[in-house]
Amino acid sequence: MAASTHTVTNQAPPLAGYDVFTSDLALAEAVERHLAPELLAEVREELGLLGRATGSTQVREWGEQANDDPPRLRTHDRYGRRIDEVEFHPAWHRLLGRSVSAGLTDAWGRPGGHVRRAAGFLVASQAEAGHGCPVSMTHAAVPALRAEPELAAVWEPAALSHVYERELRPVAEKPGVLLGMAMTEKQGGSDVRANMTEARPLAADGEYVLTGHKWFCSAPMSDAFLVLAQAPAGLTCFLVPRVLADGSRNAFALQRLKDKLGNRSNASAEVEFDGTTWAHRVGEEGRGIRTIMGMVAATRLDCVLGSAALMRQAVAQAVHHASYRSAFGGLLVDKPLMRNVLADLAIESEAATVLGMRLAAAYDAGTPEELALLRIAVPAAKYWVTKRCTPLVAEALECLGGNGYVEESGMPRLLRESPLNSLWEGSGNVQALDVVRALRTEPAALDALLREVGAARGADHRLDRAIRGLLVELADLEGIEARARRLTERLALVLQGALLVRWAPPEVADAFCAARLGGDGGAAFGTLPHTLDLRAVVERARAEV
C-alpha cells in the first residue's frame, strides 16, 4: 500500500546542477555590454565557474547548513579568559572562502573591477545571501581606508586579497582580511550624528582609545572595524583592528549577537568599547560621515545588488516550477493568467539587475559625470529595488503554492532575507531623504540624471511622457521633504526604463514601461496588459538546468 499511495508525480525537480550566470540572461548581456572587450574572454570564464558552483547541489547545501546552524558567541575561553569569538558552521566558511577567492572583495582600481565584481556578488549571492555581509563590507572599506594613507598602505592590499584566512592575527601575518562596521548606537540609529561613543586621542599621533557601545557591529569576526565616534573635534572615523601589533586582542567585548528576522547566517553583535580599546583615526577629526560615506554608498550599491539576487532567485525558481507543474489539464507555465504572473515578476527581476550592473559600470568609469550619477542614482536605487524585492519574492512563493511556504524548497528562507536590504545602511526614509539631499544641492547629480534618461527619449512615448512628469515634479521642491518618497520612486522607475527601453529585448521594455510607467497595470504582479508578448518575457527568464 505504501508503495502505490507514495509513488511521487507532478513534481518539479529541484532547481540544481545549472550555471546561474550564463541562465541569467539580463546579467550576462549587462557584463556584455559594461565590460572592454578584451576583457570578456577572462571575465566569462571565471563568472561561468563562479555561476556552476553556484548552482550545484554542493553550494546550494552548504546555504542550507550556515542557515540551519547559525553563528554563536563564544564570549570565553575555557580558563575564563575574554576571546570574544563568533563560531559559525564549516559550511559558511566554505562560502565565504569561495566568493572571497572568486574577487568579490577586489574592485578598486582593477580593470572592469566593478562590472566583473558586482556580477560575481549578484550570483553568489544566490546561494547563501548572508555571508555577503562581510564580503560588501570588505570591498566597500577600501574607499575610506584611502583617507589615511598610512594605513590604507597596511590593510588595502589584505583587504583585496583573493585568499580567505579565518584566524585572528596582526594584519602583518595574514594574507588577507575581512573589514566589518560598527556606526550605529541604541539611541541613534540612522542618526549617527546623536553617537556618544567617545574618542580619547593618545600621545603617538592618530592614535586613540575608545569608551562606547554600539547597537549594531556588522560581521563580527572581521579583522577590523571601521568605527565613528566623537573626537575633540567632533564625528570621526577610525579604524578599529580586533587583534593588535604586537599580538594581543584588542579590547573589543561582543555583548551579544542579535536574534534576526532572515540573514541567520551572518552574525550582527552588540559590542562594547571599554575605554582601552585602541583605533587609529581614518581621516580628519570631525570629518567622519564625509570619511566613511565612500563606503556607505558602496554599501548602498551592494543592497540594490543583494536584491537584484534575492529577485533573480526566486523568479528562477517560481519559472522552473511552473515548466514542470501541471494543474487543471496542463503545465502552469502555460495557463494565461500565471504566464502573467510569472512575466510581470520577471521583468521586475531584470529591472533590478540592469539597473544594478549600470552602476557598478559608473563606478568603473570614474569621470566626474558618472560619479555625479552614481550621487542621486544610488540612494534612488537603492531605495527602490530594495523596496520592490519583499512583494516580488512573496509573489514567487505563492507560484510554488504551499510547497513554497515548506522550509525545504528554500523559498521561506528568501522571503525572510528579503526586507534585509531596504533597512541596512539606512531606510527607506534615509534613502529618499538622500535624493532630496543631492537635488538641492550638487546640480550635477540632477543633470546627469537627466543625461542619462535622456539617451532613451523618443524610444517610447509612455517612458518620454514619464520623463515629462517628473520634470515637473523636480520645477517644484516646495513641501518635497514630504514628497521624497513618491519623487524617489519616479525617478528610479523612470531611470529603470531608459536603461531598458535602450538594451532590453523589445518585450521585456515594452511590459514594463506599460505597467510601470505607462499605468496599464495594477498594485499586484500579474496584471500586465494581456496583448503583450508575455511568453517571450517568460522564456528568457527561465534558469536552464
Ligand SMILES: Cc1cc2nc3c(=O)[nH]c(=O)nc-3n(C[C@H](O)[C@H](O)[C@H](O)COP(=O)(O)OP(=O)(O)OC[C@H]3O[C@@H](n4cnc5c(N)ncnc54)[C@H](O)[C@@H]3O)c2cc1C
Given for the second form:
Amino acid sequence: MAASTHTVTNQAPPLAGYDVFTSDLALAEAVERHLAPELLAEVREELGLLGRATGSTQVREWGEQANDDPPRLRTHDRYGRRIDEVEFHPAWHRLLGRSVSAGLTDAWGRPGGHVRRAAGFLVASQAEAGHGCPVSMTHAAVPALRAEPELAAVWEPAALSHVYERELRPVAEKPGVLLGMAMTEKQGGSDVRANMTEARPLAADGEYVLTGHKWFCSAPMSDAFLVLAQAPAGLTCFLVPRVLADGSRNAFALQRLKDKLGNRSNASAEVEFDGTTWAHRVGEEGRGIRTIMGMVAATRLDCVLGSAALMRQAVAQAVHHASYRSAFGGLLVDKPLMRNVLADLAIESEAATVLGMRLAAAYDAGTPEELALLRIAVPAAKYWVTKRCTPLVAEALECLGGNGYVEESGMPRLLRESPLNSLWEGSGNVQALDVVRALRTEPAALDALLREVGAARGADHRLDRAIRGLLVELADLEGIEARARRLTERLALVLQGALLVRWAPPEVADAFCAARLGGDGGAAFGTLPHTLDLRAVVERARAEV
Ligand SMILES: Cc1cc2nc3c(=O)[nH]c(=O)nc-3n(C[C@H](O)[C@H](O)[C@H](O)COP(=O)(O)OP(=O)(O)OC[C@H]3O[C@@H](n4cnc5c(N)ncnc54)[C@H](O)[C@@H]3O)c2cc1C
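How about the form predicted together with the named molecule, since we already have the form predicted on its own?
In what comes next, the whole complex appears, and the chain from above leads the way.
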C-alpha cells in the first residue's frame, strides 16, 4: 500500500464569500464622508450588493475564466464578409453586464454620482481588472461628447444606461452602449500632435471620412470611439460608430489584437480606417486635444481607482494568508517583521483609496475650486498611486510565500495587471510634466491644492515640515522639467498625508507621516518604525470572511 502523505495542513482557506465593500473600512468611511446623508442608506445597500457579489466564488471564477480564455479576433464571418469582431469568453460578458447594471458608467448628473461610481469601480475591479477598461472609457467619454450637444443627446443616455447589450446595432436601437477611445498611433502616443490619421469633410455639416491607422484601441467591440484625426483646421476629435444609422457596418478594420503582459481578458486592437470610415466631429475643428482631455482626465482618475483596487485586493489577500499560516511556532501575522510589512502595505493602500475617493468627490462638487484641485491633483495622483502599485503587489505576493507565485492564488494576475495604469492614459513622465504645466499655466490649481493640504496644517509636525519643503521646491521653477517627477511625488505624498491626518485613524496617519513624510522608513515595504501601533493598522486592513 502506498503511504498516505497528502495531508493538507497549515494552508489558508481561500478568501471568498466576503463583502469586498463593507470589509474595506477605508473605502466604506470615504463613502460616508463624501456623500450626502440622505443618499447613504441607498448607496450602502447598492455597494454592499456589489461587494458581496465581487467577493463571491462565482464572480472570482468569472475573473479567472475571462483571463484564462482570452479574446479572439474574428475578422470575417463564415461567408467571407468582414465583421471585425472580437469573441470573448461568456464570463467577460457576465462581468461587464454586472458592472454596467451596477451603474458603473453612470456618474454624470446624478447626486453623489462620482463617489458612488468610484466606490463601485474600486470594488468591482478587485474581481477582475480588464473589464474595467470599457466601463471606464464609457463613463469618461461623456464630458467629451457634451462638446457636441446633438451627438450627446443621442449617445449620452445610452452610455449612462444600466443595460449591457453586446450585439453591434445602431445606437437608436440599443438600450445601452459602450464607448472607447483611439488616439495612439505608431509614430506617437504621448505626443498625439504627431497623429497622421486624416479627416476629410463631407458635404453634410459635421460629417467626415477618416483614413489612417491606430496602434492601440482597447475594447474594440465597443459601439463607438472617440478618435483624434487631422482635419483641415488641425487635430480634431471625432465620434466613430461601429454601426451606421442604416444598420450597415462602418469601415473599422481590426488588423490584430495585441499579445499583452496582463489585462488579458480585455482586447486591445490595431485598427485601420480605410478612407470610407464615417465619423462625426465632436467639438470644433482644431480643438481635438482640448475636447478629448475631458475624457482623458476622467480615465486618469480611474487609473488611480483601478490601482487602488489592485492594491486593496493584494493587501486583503496578504493579511488573510498571514492570519492562517504558521511558521516558526506562530501565525505569520503575529511575527513582528511580517506585521511591519503588512502594516506598511496597508497604509499605502489606504492612502491610495482615500486620495482617489477625495478626487471623485471633487467631480461631484463641480465648483471652480474643486475643478482647479482636480486639474493638478489628478495627474499627481495618477503618477504616484499607479507607480506604487507594482512594488506593493509584488511585496503582497511575497507574503503568500511560494503560493503567491502560483496562478491559482490570483496574485500573478494582479502583478501582471499592476504596471498598466501607470502606462496608459499618459505614462509617468507625461503625468509629471502635466503637473508642471498646471503649475505654470493655472495658478488656481496650486491655490486649490495648497488650500486642501492647508486644512490639515498643525495636526502633525512631519506633515507641516513636508508642506514647507514643498513650498520651497515650488518657489524656484529652475530646471523644473528634470525635477518634475520629484516634485510630483512630493506633492502627491503631502496630499495623501493631509487627507490621512484629517480622516484616517491616528495609527494609520501616524505611520504614513513617519515613513512617507518624516523620512523614518526605507525604500522597501516593512520598514516602518517599530514603535508604532502596527497591530491596529493590520487589523483595520483585514477583510472579513
Ligand atoms: C494595454 C494597452 C492598451 C491601450 N489602449 C489604448 C486605447 O484604447 N486607446 C489609445 O489611444 N491608446 C491606448 N494605449 C496606448 C497608450 O496610451 C500609450 O502606449 C501611452 O500613452 C504611451 O504612448 P507610446 O506608447 O506612444 O509611448 P511614447 O509616447 O513613445 O513614450 C515612451 C516613453 O517616453 C516617455 N515620454 C514621452 N514624452 C516625454 C517627454 N516629453 N519627456 C520625458 N519623457 C517622455 C513616456 O513617459 C514613456 O515612458 C494602450 C496601451 C496599452 C499598453
